[in-house]
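Given as structure tokens, the chain that follows is alone and in the form predicted on its own.
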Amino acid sequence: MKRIFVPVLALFALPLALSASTYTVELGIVTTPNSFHYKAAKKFKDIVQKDSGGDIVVNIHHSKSVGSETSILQQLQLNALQMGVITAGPIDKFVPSIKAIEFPFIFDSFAKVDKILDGKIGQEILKSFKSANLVGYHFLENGFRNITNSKKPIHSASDVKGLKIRVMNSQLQIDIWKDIGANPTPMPWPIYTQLSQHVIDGQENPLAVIDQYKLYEVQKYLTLTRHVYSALVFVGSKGFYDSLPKKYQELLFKASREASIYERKLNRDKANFFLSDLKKQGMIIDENPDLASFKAKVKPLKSQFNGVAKKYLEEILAQ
């Protein structure tokens, strides 16, 4: 009887112990395991599971398996998901203050990016996520965005006129490309099929995305406009965060910060490689476009800013 009874008790006791001490984080991203989004999520997962002694389990859902970035944000609000790595663009519908860092041509170096996003302005923007029932943990990055297309070389803003360009689901991004003269088309990622079928003429993204998604197969021309610095954000469910013991709340912030710094370095260290590879793949690249013509087109957008987004934008421009 002892040989049978003791293992049976242990069998029933084990799930009870696990259920009492384990938290599960379902983390959504729209990109593939080759992406820096995924590498950041994996780093976050490794830190959280190790430092929690296994009390927190992180499951990564990649390749848009849990929906678009907008859908992920909505699920975070409902605590249907607990974490996401999200591009800043779609966030502005939920957290208007983030529009300040999406304004074109306000960052000319990674040093300025880090000064703003890791400093007072960036931290205040992250704190404002709470008003949308979200938690803004830390900024990581896509990098500087550049335009590609399949029709013709783009050197100045006038060359963009009439091109159907895929943009993020963000009103600001739509307005930027309308002002430049394109026909902006909001569309969730990925977009390879739409480009290959010529549903759209072009798109704009950092070099890493263009290379990793093999857009050179369906886009002939690349122009290094670096028009917008594209931040990513570790975003969380406020409901889930509030349910955690303080030590685990602090752990999520710590892990997000370490994973973000790790991802930024990966992205920046590989920038020259991506440019070189895109050249090898046969893209025709304009490395010195007429940026003044682009800047002149988007300058009036500043007048559309109001409230806290305007305040932060003016503070960034003053630095």
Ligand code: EAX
Contents of the next structure:
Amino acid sequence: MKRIFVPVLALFALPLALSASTYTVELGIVTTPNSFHYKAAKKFKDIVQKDSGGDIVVNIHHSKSVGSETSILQQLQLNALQMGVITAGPIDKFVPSIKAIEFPFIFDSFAKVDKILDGKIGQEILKSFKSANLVGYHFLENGFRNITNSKKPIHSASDVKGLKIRVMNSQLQIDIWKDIGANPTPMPWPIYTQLSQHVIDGQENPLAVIDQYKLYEVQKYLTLTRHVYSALVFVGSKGFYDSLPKKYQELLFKASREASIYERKLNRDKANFFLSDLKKQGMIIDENPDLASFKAKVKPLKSQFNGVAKKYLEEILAQ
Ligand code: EAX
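Show the form predicted together with the ligand, please, the one above being the form predicted on its own.
After this comes the whole thing, all chains and molecules, with the earlier chain placed first.
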């Protein structure tokens, strides 16, 4: 039966698929379908396909099936992929000015986050993606990052001393954890295996990521440091963008904006759920760490900033 039906189906399906759409967007993310990255990508896909009447098809490649975030960015530069939902951290190798929003302890509320990211500084950073042969479409949200580890409770910066911490592939993130006193190693996400095999003692991520990746199985201690606000970005290939008619260029911006607004709300609405679930899973949580001790350690990092990143950082700090 199969031998007869498969070729017949294929004959019908192929010309249909070819005639139905003019453009294909291959979209890469490193996280699994239960992540916020995926939910945003799915929303983007739905809007683009619907509003283009099927003329643009979006294929989502999740769970690192097309490589790490750094590799996705390189593939976007070459138009080997057309879109990605990427964490701001590893983007700073491509777009240095984004470091300004990844500096520790600069955001004390979502209101300030939205004001900066959707305001002049955010818009200028997104525009500067062009210089890296990329398109910065819109900011969305990973969340405030918190430290976890398998060794001991962390209350103040001195407790971090000597711990092997995985960080994102970003010199700024390495420097932050060096200055706090840890022994940081950059690694691409995901890192469950390295944690379970004790190649590293700890890591830092938003509560949603910690919970969705079941890091409570391999990390006993969680400290609500909220040290870095972790933005995600809808990033695209500039080559692909330039090849599109204007109406579709505008559609990609519109779909990114709508998917970002949708995802930020979803993420924020669920914040309490993740904290209570991590408690339920048995993590030992310090909800009131000595943040002053962490802030004191990272303060000197400001002097390493120069150029536009320095200008943005000063403007953010002044607000
Ligand atoms: O969601 O690499 C990381 O730590 C990022 O936060 C990643 O997006 C996981």
